[in-house]
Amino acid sequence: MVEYARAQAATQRLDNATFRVMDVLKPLTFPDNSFDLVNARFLVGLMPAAAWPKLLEECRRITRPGGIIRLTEFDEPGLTNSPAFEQWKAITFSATRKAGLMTAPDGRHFGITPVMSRLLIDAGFEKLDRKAHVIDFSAWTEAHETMYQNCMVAFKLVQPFIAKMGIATQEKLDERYQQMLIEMMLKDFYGLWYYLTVWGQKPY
């Protein structure tokens, strides 16, 4: 992914911007009061609940007063009418609760999206607001082939850590998957995914 941004920033001919690899769980190498924004989303597929007060507390270190930290994070990757995509999610949302991920106490979605405005009061930021989304990738419309392609790699690629985390076989996963992506591309398949942007300053 950064070598990808990488390639990106120089197409565009973007020499000031840099890309650097840390793990989020860890304290980051910034020194204090480095940025006027800090952007993080899709983090909720890999942060342990209990990590989230200690990773904002670094994202509120490194920005400036007056700087801005947006969140940006899903409950679930789609609503759809597709069995195959619904048993999909209930298979991996099964094994994000069993690996202490954040999971709503249903174990039925990730459960992010109803706290982030708290998570950010916790850490200190102030002035918040938020603004939801939604991508249409039923099977006429334009974002259905992106999402489909998005669907098709992040599916594959947590097929070990559900297997991990002894949810499924391997047997069942490549059947599930495989009628997945067949019911993806059905004429009649529809799909919705929202998402949530929420988004504070931190005091002067």
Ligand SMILES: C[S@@+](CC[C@H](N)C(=O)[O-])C[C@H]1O[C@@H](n2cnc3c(N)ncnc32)[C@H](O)[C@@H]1O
Second form
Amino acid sequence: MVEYARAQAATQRLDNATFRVMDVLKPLTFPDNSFDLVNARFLVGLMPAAAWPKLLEECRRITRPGGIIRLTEFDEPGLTNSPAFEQWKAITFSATRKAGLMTAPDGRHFGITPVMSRLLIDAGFEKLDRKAHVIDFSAWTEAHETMYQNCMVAFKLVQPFIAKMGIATQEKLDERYQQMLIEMMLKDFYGLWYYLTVWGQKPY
Ligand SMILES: C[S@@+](CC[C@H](N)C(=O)[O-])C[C@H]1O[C@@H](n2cnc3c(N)ncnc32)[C@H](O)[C@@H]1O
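Coords for the form predicted in complex with the ligand, given the form predicted alone:
In what comes next, the whole complex appears, and the chain from above leads the way.
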């Protein structure tokens, strides 16, 4: 990821961009009050539900007074008309729930977007605002190819985690995975991916 980020920065001539690797579940090795903007995106799949307040406390510490924190998360990786895609989501959310990640009470999605504002308020941020986004990745759209590639990689990488949680056998996961890729390639595949950005200011 860091090599990729460095390559992106170089091609965009962002000479003042630097990248460092840290564990988001541990204290961050940045000084207090050091950033105008702290931006965090798509952490829900790795954050234990109970770890969010501690992380936001850390984000508050490293943001300067008057600085902004911005979170972007999603409840599910898309609403589709593909039975295999939808089944894959159900399997994944059973695993995330068992692993103690943020999951809605009925286990049907992450349930993170409704609580993002509360997390920021409880961490001491104010002047909150939010913006919803949607990507249409239906078969005929520009985003389809990119989302297909994303799903091909992401749904493969998550397989060992699901197997480890004892939700499905590797054989069943492989079969559903292949079927999902086939259904995503159908000319009448429909998919929408909603996500939410919430931001707030650290008081002066
Ligand atoms: C879904 S990706 C999001 C990446 C990026 N923020 C984005 O929006 O494109 C999650 C990333 O977090 C990394 N990760 C997983 N656990 C982590 C941890 N404990 N500390 C820091 N990074 C972690 C994964 O390796 C992966 O690169």
